[in-house]
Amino acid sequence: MIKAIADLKSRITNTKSIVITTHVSPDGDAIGSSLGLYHFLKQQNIKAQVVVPNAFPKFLMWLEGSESIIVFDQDSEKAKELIQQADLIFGLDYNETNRTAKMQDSIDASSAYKVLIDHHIGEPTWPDLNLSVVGASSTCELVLDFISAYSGDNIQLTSDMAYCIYTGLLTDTGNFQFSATTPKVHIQAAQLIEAGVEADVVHNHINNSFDKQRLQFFGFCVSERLKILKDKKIAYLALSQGDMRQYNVQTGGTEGLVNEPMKIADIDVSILMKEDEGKVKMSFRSKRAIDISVFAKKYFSGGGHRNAAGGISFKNLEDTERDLLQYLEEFNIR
């Protein structure tokens, strides 16, 4: 690993243009990562520019540097030229190019030395050096790591790197709830902090800024369309089209929603089953030991952690509906 850092730094040093991407409907995990890789790479007087397949939601815009990034749905010419144009490609936070949608073809075609820092169960072959580790908690530490390692004993983390980073370690360990938060993860916090992050401001930011609809439409969730399976000790949540039109729901507009359901004592799974066209865009959280990836993958051709992972079904609600109640019934969640 040491080498291959020292090798990338040599080519980072000597290249003119690198983008950033990250994957379709970018969390703060990936938008975390992506600007303080690209707050790290300014500081080193490299040119580079995030770009994102999609919109991320507003609750992400208050970091500094969000509003440089190219989202290639609002402006796809600029961001096909930036990534023709790279010498270097990241690929943060996803393993598969088709996670990145309609920016596949162009970073497929891309003949760019492409670099992978990812958390991801998977084996991917299409980058030239691969960063990730399976089992992370967070994108953004490893690139924490990532910085260390290039910086050796001269890192200087700013605080707009910081606030970055700890944005995807918060918000990928579910506020270091999830099982992959480990004695690093809370000591790489430990290090933002003293980069300068305040933890209450991110907290907020994150957390603590739902408007009234949005907080209505919450509720409406649990109220109308919590569906609880006791003798499972499973929740879910099945969100028609309609349902979000009625509340506008916005970008990132159900993020965290998945996890409501968890807060009842004996639920130890919670599902969300989101109406999209032509697909139904589905979340899992699950508590302790219980791996809820592998009934993601199984059934939903899905993945992600042991306590936290996302699938699709290409039917409709009602149908995806009926297919999990079976598969529930398939398979033993335990």
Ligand code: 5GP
The other form holds:
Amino acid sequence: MIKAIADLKSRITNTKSIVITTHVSPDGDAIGSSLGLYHFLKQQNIKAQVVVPNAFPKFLMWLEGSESIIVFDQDSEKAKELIQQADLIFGLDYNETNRTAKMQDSIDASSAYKVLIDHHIGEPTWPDLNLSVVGASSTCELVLDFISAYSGDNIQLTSDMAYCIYTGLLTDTGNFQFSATTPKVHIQAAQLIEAGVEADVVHNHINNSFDKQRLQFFGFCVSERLKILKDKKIAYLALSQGDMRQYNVQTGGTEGLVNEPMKIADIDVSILMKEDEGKVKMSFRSKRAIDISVFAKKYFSGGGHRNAAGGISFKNLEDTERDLLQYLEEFNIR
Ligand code: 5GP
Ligand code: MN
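To test you: the structure above is the form predicted alone. What is the structure of the form predicted together with the ligand?
Below: every chain and molecule of the assembly, starting with the one above.
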């Protein structure tokens, strides 16, 4: 690891153009890790450009540097050009390039040196250097490890870096509640608070930034759409495009919704189905020993982590729901 970092350091200092990429529908860990690394490289006098596949939620737009992010969907010519010209590409918070959606072709075609920092289950062979740790709490945890290894005794965390990295720790651990919340995560959080993070500021931006309509939408989902399977400890929500239109749901507006049914003591698995044009996006959550990523991979071409995974169905909402019920019968979750 140390040798790999030393090699990368000499490579980075001789690199002309660095692009930092992350997965589609970027979340707090995706944007936090990308911007955390961006601020760190800037501190080292190394210019890098963050390029993301599509829009990210408003509740992340307060992060310093977020205004400089190029969104592929909105500026694809510029994004393609940046990726094409890059001689080093960081991939953060994904391990299969198809997770970068429309950006995939450009990344796959690029001959740049590719460095991956990720924590999802998988054994990718495409990166030239893989600094991933499967099971780590977040990519932000690993970016902070990277910064520490790179800086050695000269580490100087700025508050910009710290806010970005803290955001990913907070969001990917579900506010420091999931099982990946190790002593190390708390030590890192302490380090970030020492570097200037005010924990309540991050928490308010991320968790207490709903507008009234979004809260009412959550209420509607819980009261009108929540289904609990008899004899099973499984809850699911199937949302149509009409449901989301009715409440004017914005980018990131359903973030956290899949966690709501988990608040019920007996529920061990929660599933969110979100209808989109020609597809249904699936989110899965589970408690403790239940590895829901296996189910997501087997039936919905997805993956992720043991207790939080995603996937996709190309059928309509009704058929997807029927499939889901059948797969749940077939796959004995326990
Ligand atoms: P979420 O449900 O919050 O969208 O995603 C939960 C976790 O699963 C995240 O770590 C996310 O990166 C991953 N994930 C979400 N959708 C997919 C997917 O379609 N394929 C794979 N491999 N992972 C996914
Ligand atoms: Mn992550």
